[in-house]
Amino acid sequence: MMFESAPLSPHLGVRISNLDVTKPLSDETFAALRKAWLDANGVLVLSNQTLTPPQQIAFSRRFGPMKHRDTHRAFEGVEHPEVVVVSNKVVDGKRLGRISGVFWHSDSSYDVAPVSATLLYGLEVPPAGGDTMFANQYLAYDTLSPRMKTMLCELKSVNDYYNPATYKNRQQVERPSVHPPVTHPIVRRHPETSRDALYITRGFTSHIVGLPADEATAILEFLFTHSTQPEFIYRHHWQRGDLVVWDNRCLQHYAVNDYDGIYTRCMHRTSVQGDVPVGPGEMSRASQAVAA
């Protein structure tokens, strides 16, 4: 099954075109598809497509092992525990899910074994405004200076589902026993494209491990900042049918709330399991440890 790409911004992004995905991929198809989703940094937007969520999550199983609603208790869901509903839309008095992603940051990084992929499906869109702004993490880290990269590759950050910079504006919906921080490199070497990309988000990185508090505030605000600029952005203008896939393990994504009491969104999420973020170092410790 063939299918057409084009290029959604210069360093990130590509839009798949002539490709139903509620049928059967074969392999080659699904293969040329995911290497389509790795060379454009982690950015695959499908159109036209009318998924149910048995279709979606068939689909995203093509991904790898998938997560379940039971790991997402901050939303609702439909039937299907591995689907979850993000949306303003109200019926008969009850929202049907939660706005969520209002802030810069990578999904269930605050998890010990992070999501890899986020599957984003359009139900109902805006139809002005509800953008999803992309920053592409490899850009980030590769535009760093020589010493500034040698530290942060040695360094490791704590990741807080309740991070006092963003938990403050959210509803408070779980004990916060139920997501302790973890701690991962800052630099996280892809397992698939073997590249390395800054793993630190605004919205749950909380402090580095080892420097002192006024130290680690300085160089994490200067990476958040870094780390977010236009010139590594690709933001989505969502159109009803688009099934976007994302790379968490080298993306930060914000949702922007600019509609929420003018239009309704409704979106179905879907997510897939990944793996313990490691860092360059440790890559080459274990590479090291197999080779003895």
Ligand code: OGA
Given for the second form:
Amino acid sequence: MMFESAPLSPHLGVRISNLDVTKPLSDETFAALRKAWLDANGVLVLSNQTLTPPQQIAFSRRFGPMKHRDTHRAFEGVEHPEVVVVSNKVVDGKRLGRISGVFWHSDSSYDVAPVSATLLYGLEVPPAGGDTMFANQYLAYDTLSPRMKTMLCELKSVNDYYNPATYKNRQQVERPSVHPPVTHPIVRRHPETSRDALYITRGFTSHIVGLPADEATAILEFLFTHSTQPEFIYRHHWQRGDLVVWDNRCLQHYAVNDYDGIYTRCMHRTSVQGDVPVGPGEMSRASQAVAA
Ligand code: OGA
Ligand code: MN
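Now that the form predicted on its own has been shown, please provide the structure of the form predicted together with N-oxalylglycine.
Time for the whole complex; same chain goes first.
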């Protein structure tokens, strides 16, 4: 057997306990790992890793081309532009990194082509707290009524890094030209599994294209609550040495900040450049156009 795997919850997540990702992985082993990740609806936990930033980058590259740190990121704890330090640690009076994602979101969904996979490696984890929650967005879509699905498949949402609901304080300052709002389909077809998933988040989705604000707000509020219900969630409690790989194309996640000021936490994060999101309607229109 190439590696041992065990489910982490009924609807998402798989733990791989006996694979050292710094060792050369054959294409066959990596293909099996990728399949295990997709089959587990996008959460892969690789336990007991010891990774330098170059080793993490090398493994991350197996999932696709690396995304470099955005230029706006003020904290650069490590030399490699592929690695973001996610931490509340203070060294010599300076913050080593930043805490990110203390709200439901999908990484970089405010980009035209958001990241596909994110890899987060736990270097220093709190003895309690600091969990990360993941919500299965295939299930969020599948459990809607047929009529709601039909309506949502036609709609696009606006996704904004400066979403007022998330960054109230940022509205005080002049909006920089980086990160203009982008539109994405509300239902996203996963390019590898061809399954449909909800693709909205309370963190970054601000409007629905073509709907008045009051209608959009009511629909979005319903979707935010529906898509993050406890039954759809796996809550990861970190062990030092965990490398968690998650799929932003079919998951939302939330970094629970219950530890800051009590414990320190330090993670290294890499991310993989993804495709422009495509909805089921656009897919069928595109294939009809090819057929015609
Ligand atoms: C992130 C993120 C989760 C965590 O880095 O994008 O959401 O628990 N992190 O730190
Ligand atoms: Mn995140």
